[in-house]
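So this first bit is one chain, no partners, the form predicted on its own, shown in structure tokens.
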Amino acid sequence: MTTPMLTKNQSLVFDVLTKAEAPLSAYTILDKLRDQGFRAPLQVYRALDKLLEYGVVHRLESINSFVACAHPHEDCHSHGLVAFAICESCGQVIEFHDHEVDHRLMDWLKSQKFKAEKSTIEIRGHCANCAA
């Protein structure tokens, strides 16, 4: 998957969810980018639609905050299964994608005669630093 061309906006919320060492909300990315010229949420959430939509950045449901994919030069995200370990101590993220799981979950679906519109699959837990 090539990156497309990103407008200003999106480049600098892309920017400072790639360099966050955590998820960040839309509050927290406005928080960061004043300094750029961002005065209002909506400008955040229009620039995080579009990273959404382009496979680059992920939502977390369950915090409510975004995270850039760990791997935007792959196309297995496009359709494909993500899932997250988050760390309920540290709040470290770790996406996992498995071309294999995913398949079976297809193949379960179709059995099914379901269609998915969107999955996401968010497992909380302890990272093996806080869980030592």
Second form
Number of protein chains: 2
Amino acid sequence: MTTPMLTKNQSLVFDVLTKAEAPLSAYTILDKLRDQGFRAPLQVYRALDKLLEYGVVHRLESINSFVACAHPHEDCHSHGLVAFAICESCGQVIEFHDHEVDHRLMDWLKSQKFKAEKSTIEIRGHCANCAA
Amino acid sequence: MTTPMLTKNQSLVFDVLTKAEAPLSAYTILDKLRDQGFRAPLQVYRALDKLLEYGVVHRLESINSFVACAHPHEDCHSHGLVAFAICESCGQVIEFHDHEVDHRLMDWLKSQKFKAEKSTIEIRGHCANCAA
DNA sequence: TCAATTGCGTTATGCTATAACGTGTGCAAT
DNA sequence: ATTGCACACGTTATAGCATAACGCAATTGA
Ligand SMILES: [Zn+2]
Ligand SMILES: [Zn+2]
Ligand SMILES: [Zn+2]
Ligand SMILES: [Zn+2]
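Having seen the form predicted on its own, I'd like the form predicted together with another copy of the chain now, please.
Now the full complex is given, and it begins with the chain already shown.
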């Protein structure tokens, strides 16, 4: 997926996410963009849908939040799974890929004749700083 | 975690889940239990909290639903990750464990000094029957 | 010009989850 | 026996997350 020019709303949402130090919920994004004219959740969700489609933003299912892709220029997204380590103290997210895990999971799915379409790998816990 | 005697509400919720052929949302469970006297979401959520704590039920984060554990008598849950393949057509869920994936993920987390507490591995797609 | 597509704004609604309050019951410790 | 505590439960209200459905405007391509 090559990323087309972003629209105004898409850019605003994307900027908020890239500047954030932790994942944001759609409603938090909305609040941050009220000064720029945002009024309704759909304005955020519609922009997010596109950004997700372009692969420049990820959705964290386990915390109903969104985060800018940490390495949008790698091609891992097109052929591999993405995993996230999410710190429950500071909110920091580490995005990573592991081909070994990919292949192992894919092999298992293939053995079950299961056609995978979307994947979610999220580990919640505490990052090095917060583990104390 | 050894599972203590279930209370009435916990049993009702657990029974609904074990009899279901697909994961259920809390509100769907509520509807199925109205005849047994359930009136409010909290009755379901409180029961679910306990069942999750006992490890006999899993929450599927990516679809906001709950499913009875497919092999509650194995000890994998205590030391390993659990993964789910979820069919988006028929709702069937296949629960599985893979120690290779576990170790690989755990090693990576350890290398980042990240203390993992909860994990979510969910693959959505189409099962053998529905892939057509 | 006309139709199709896409983005946008708005209102309303639906789904998911929890806060806060009070009740009753069982079970120690005093 | 009385007190205090833990726990399950019931109820109402509220918070948080996501989408349906309508209409309008700009773009594009036949
Ligand atoms: Zn990414
Ligand atoms: Zn942290
Ligand atoms: Zn299980
Ligand atoms: Zn299926």
